[in-house]
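Taking the form predicted on its own, here's one chain by itself in structure tokens.
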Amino acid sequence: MTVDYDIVVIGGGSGGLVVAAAAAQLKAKVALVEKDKLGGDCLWYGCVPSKSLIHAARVAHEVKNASRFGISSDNVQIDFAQANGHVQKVIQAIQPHDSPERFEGMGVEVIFGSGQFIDRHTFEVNGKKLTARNFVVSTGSRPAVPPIPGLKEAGFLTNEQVFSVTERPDSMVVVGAGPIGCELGQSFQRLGCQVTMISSRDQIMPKEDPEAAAVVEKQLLAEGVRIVKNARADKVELIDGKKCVWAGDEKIVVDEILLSVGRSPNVETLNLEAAGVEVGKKGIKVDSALQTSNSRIYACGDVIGGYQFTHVAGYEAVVVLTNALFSPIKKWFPSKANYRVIPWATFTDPELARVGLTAQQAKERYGDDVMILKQPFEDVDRAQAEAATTGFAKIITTKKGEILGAHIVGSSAGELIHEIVLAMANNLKVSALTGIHIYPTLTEVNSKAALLLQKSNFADNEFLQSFLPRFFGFLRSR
């Protein structure tokens, strides 16, 4: 069967570009279909709006609180417009880079449009029927929207819309407390208007070390967001142009509301029924080589629910790449998606970032060859000098030291949590960890930590110190 491409990739996002360029410089006939803008949601309306926002609302918390290092800062003026017209100059500094014209530069045929299977073996678009030995499917995800009473006639926002507001709301409630509900609520928090966050459940940000979700909670309540806990949104009314969000017995009066509650992946469109994919609540069902019920058809990113993270859908993309582009090859020696090392962080201030298991998994799965290794920010140097003594590292190991999950809250947190991530990829003890950091450095704090281990184990061994005192005792008598 002749067919037009190698690879068809549909969904321009994190996965389907990376796909699409790293298809193109190896020569291969390389397709990309997008019903939108190329970039997809990291771009638009994800990691690189929300990063920008939260740094304008840093500064904006920065200069309110300069005082205690002495500064005069009275009379702090927000404009919101130009805050999130920062937002607006990012994107477009950067959109560039996931633009048509570059991709079709490389090689690659862009093709923008609505498109859907026919068959096993064809996707029709504007028209268009392409055939490919291999099809890869990145089409991503979008803010789900639970069924509220009320909800859409009173009006709401997701992290679709959030990026484009102008004009600040003097309250919202922010719905769901997970890392998007926690960086979004903070920053508008710090930039003038009152929030008040809905979390369903005790904790927020469930998914993460409670303890260190507590740090990031308390610095949330400190700044003056409120945060309802175990509640869910039941309805919601308008009333005298106001939102009136019920959460069990309280009534909370706001200017806006921001949804965050979860994602939804974009699969309804493409009919992968008539491509013989199979679909699961989560999206679409892959296997370890990433590949879906259909051998052709491969896919990546949010779209097959997991880690629903740029960095993870960049991994994935170049798994489904080597398997898809060399599949006469691979379909004997696939290559598999690894997950055991994958990091993570929630951008809120302080960072908490993420990797491996958590202290309950870990035990849950090793009993008692568990070693919890923590160091508070406040014994490290230049987190005093720099009045960042908040948050703490812990590090989970077997009792051998191999490193089974690492927890970081605390001021650049996604940047230290890296010095981790490579020593699990690589397989060293936490031990890898003691050798020589810049002094003062917040990456000490990862050193000392991992330091605890050889404290732990010398003030365990009975044999050493009993010894070692009579030891240097015969020395000095020599």
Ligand SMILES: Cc1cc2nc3c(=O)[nH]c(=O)nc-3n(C[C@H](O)[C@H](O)[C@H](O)COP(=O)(O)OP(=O)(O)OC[C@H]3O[C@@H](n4cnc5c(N)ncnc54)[C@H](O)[C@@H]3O)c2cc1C
Second form
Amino acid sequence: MTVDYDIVVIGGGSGGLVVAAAAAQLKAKVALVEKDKLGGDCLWYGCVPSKSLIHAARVAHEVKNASRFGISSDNVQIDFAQANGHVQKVIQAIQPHDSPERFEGMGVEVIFGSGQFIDRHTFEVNGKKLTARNFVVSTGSRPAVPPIPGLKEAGFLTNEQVFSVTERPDSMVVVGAGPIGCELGQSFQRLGCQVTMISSRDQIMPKEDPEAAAVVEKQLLAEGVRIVKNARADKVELIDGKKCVWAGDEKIVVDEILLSVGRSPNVETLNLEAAGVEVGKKGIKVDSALQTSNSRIYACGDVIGGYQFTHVAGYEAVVVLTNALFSPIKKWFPSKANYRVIPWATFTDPELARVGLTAQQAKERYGDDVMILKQPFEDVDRAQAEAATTGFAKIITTKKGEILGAHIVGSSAGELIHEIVLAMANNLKVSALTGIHIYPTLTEVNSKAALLLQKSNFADNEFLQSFLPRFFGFLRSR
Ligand SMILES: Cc1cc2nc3c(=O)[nH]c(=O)nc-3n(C[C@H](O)[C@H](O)[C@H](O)COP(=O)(O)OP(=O)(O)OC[C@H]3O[C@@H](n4cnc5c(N)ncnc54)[C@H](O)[C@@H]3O)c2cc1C
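Please show me the structure of the same protein in the form predicted together with the ligand, now that we have looked at it in the form predicted on its own.
Full assembly next; the chain just shown is listed first.
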């Protein structure tokens, strides 16, 4: 059967753009279908605006707290509209990289519209039937909206509206204390809004190392964020223009509600049933080659419901690209997605970065053969110089030094984790991290943590403990 394209990509965000660009550069015939704007959540409503807002909020925080360095900062004024204006400027600066013109220049046919599958090998958009050797679904996710009575009537924000707010609410409830809730909650608090966070668990950021999450929580509380734990928002009422949120016994009265309770995959309008593509609770079901139940259709990014990060969508896009583009060969030995070494960071202040297993997961898998190497930033001279002594690096290894995971909470944790990521990805032992590091840098937190294994092995080595003093005694007496 003759088809129109090598690949049709549905969804032009972090995953889809990588597939489309790389396929076109390899001279394949590619169509990219996008229902809204190229760039996806990351550019418009996710990573880019959130990190820009975090930066503006951080500057506000630094200025307010500059007096500890003898710098006077009385009467700090925050123009919220201008702080959020910075967010829009950053989006505009990055947007040309994801523009339709750029992709068309590469040879991608960009089609704006929201289409659907009409059978196992045809996608219809704007009345045009697209056939392809392979399809890639990369339609991402959207904020989940729980059925809280009164919520819709009272009105609320999600990540899709929050970056366009020009007037600062004086008070805000953040429902959900995961990474997005914590990043945005701290930013709004720093920009002068009284924030209350509602966490359904006892721990904020429940996927993270509990000790590391506790460091972030302590900082949030110190900055004035209120955290209501083990509670769910279960009713909302609008009273005299204010929003009243009930969470268990608590009644929280605020100007605005921000929802950050998880993500739902964008699958509903694609008519995946007609294409024979199975969908589970978390999203489209794929195998390790990221192939769906229809062998012509692949999926990547948030829509498959795994690790929902831009860099993971990009990684999966490369797996999908090779398998889909070279399918006649690749079907015999497909590229497989490998999630052993997936790092991520939450860009609160202090930042919290992670790769691999938590201590608890490591103990469940490796029993007693687990070492926890914990190095506080306090002992790192550069951290002292920058008054950034909060937090620690925790590297989890086997007793022989195989790295199982790492958790860094502290200044620049999202940058510092990469040295450990590189070591893990290349199966280097933790001793590889003890090599020379520039003094004074924060990276010494990694080398100092890694050295703890050698120190512990030496302390436990009874032979060396008794032999070395005698050996040196012998040398001195000669
Ligand atoms: C507030 C926030 C902060 C974040 N911060 C980070 C961060 O710091 N680091 C990080 O790695 N990740 C971060 N993320 C996650 C990151 O944004 C996503 O993991 C990433 O965008 C997923 O890429 P994707 O290609 O799967 O989806 P997207 O990039 O969202 O792209 C999906 C595209 O498909 C389109 N689409 C949807 N339905 C259809 C349809 N029916 N037909 C055609 N097109 C369709 C959409 O319009 C969109 O353009 C953040 C997310 C949020 C919400």
